[in-house]
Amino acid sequence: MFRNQYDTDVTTWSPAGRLFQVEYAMEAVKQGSAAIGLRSKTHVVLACVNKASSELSSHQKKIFKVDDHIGVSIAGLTADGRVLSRYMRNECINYSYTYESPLPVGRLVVQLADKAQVCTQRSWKRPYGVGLLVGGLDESGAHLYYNCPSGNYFEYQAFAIGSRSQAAKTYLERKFEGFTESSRENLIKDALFALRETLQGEKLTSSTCTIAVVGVGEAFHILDQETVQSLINEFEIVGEEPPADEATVPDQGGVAEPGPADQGTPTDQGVTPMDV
């Protein structure tokens, strides 16, 4: 993926005003399996696709608990996400010990963004190759943030990152106006439907996805497989799969068909570690 003499160092600007190494790190996020976040006034739901690099291996954990009121879902290089989630956990513990109150979500996101920005301005470091969806609840309500490898962060009502995330974004853009008043169950339902959009015809089951919830009176926790499967059956997501079977013929005839929708598709077959 070598472009020119301006992409050998993260601190070297191109004449067009670009930092190619940072852009490559952002590309790694697109190559990871999909992660989705949604929020209402009272709840935040995080969801991700479980994808193993081989049929003989288990999938990588992609949703991490940071504190009772904060959790993260990642897409990209899982090792980087694990390190950053540990950093966030330490910050929450230190803040709670010092001030005897939970760390506000926005403050933690800014600290995380500052940590990522340092790696874009030091020649002996590399940018983190992972994007994080940070969901949490504090005194000001429910929040959902996206932290980018460039050090930027954005707050969203709903967002999707990773491979084939554009299909999920399209679904979320159609539905997001009702998310603010949505109940916990409806948020989970929309998260499952959005996840299904990223699977491109594959069957959605409890083994192919992970769902986590945090809300008022409900500490951050990951739902067990039995609960997720019962929700899938209840929402009849599996029952709506037969129409997708009709699309299997064109999918087999052109495997590269999902490619234009998302640049991360070429790694969906376990070629790189970012895939998991």
Contents of the next structure:
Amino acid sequence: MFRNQYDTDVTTWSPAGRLFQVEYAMEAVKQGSAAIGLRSKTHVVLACVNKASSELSSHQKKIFKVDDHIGVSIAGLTADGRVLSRYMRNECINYSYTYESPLPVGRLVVQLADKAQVCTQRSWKRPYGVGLLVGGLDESGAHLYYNCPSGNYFEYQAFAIGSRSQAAKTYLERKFEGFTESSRENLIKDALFALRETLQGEKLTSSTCTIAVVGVGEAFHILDQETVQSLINEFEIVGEEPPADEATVPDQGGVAEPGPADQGTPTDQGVTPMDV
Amino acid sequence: MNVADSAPAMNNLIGSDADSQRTLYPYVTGTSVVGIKYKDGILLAADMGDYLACHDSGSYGSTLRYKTVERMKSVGKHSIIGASGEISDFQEIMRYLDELILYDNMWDDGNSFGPKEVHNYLTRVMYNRRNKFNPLWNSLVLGGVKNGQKYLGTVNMIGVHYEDNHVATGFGNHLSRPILRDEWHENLTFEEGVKLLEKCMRVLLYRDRSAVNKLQIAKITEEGVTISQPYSLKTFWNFAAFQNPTVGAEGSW
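The form predicted together with its partner chain, contrasted with the form predicted alone above:
What follows is the entire complex, opening with the chain shown before.
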């Protein structure tokens, strides 16, 4: 991106009709770690890559439950994402209180987009530097939306945002036509495969990713590490290269796994089980 | 009520300026509304008589002043509301509801408020007004059908609200609900439902002094709302005691 004289504040147009500050905000989304969403007729799966700033720290929370029927995954400035999630939770709870009914996702997304738009038209504000993949259910079925810092929103069958998301998008573009009729398990499997694409060779384990699901009859929830690890093993989704050294890959796959009957042995027993 | 640090006008809650700002007693009132679920949806019945209260420092009676007031109205595509109590407050409620439905339609996104949402919204409004000591002096019945689901609920001026297979307001609770408890069942046909409602309304006509013999029946199904033309019930007054009402007690004291 080029520096130029029209990018100092968000209320200045460039001669070409662009708002550079908004475009820079969208750059921030591209720099964040990847987040992926896909939907079928009845389910939405959100997945994201866990990035920890160092081995000593925990990873950033990128998936938020907004209500029983709505969840969001973010990429970009996670602090902005957290604040917007709080706004969404508030809207949902107020609507439920007044109408005893869940807020339709489509309406929440419009409110969110309008909120983002305000920041593109006030000289004393800056655009939110976060992209949100909003997955939720309403009367007409499962929906996945992408909300942009620009205040635009789009509905998607599947989408990926953040760094190296193009690799995931390529995978999704190949497979998306089957998603509508997909089963819940296959949808999760596709999410994991798409996520692996963004890792570019790094090993996919349950500690490097987070998966969340919402569906008809299934409230939004984040899958726990054991479940994710056993799904990874079941689908035999492993990195292309063997890991350089196992000790530095924190892995919760301990010996005593109360997981499902499938005891597909994790390829590396956790040397140092770490609280992620 | 916290009076200690109020403005002077609020010191004396009775007969002060502030009183002209809030409802103290109703002036033009309608009587019971009765509602039942039936096979295809909901049926509501209400009469068309409104009484004008005559108040000074004590009650002085009332006059049957308005005989063509419609106390049942449709709300959006999926609901109907029936109101008893102060009619001007009902008109205000209709303005709130029409605005609610308008904004709902303006989203233009395929979603729409069903009877459950409208009922809960109303409950919030009624309860909030009650908490401010400025109630909307009504008892409301809210019914409807959405996506095949039937809904029937009631809410009153103090915010008490519930749903049931049959509901009523005012005297209807005392005179009609017992009949409905015995005779209501799932899958009433339209004709059976109307007959049952007429039975309830007839009892109210005989026994509620503010009932009049001119009623309407409102029906809501998945297809929509129909409110019947006003009609009257057959009554029987030919009892021997009425022929010669003063026998055994002639004259004044």
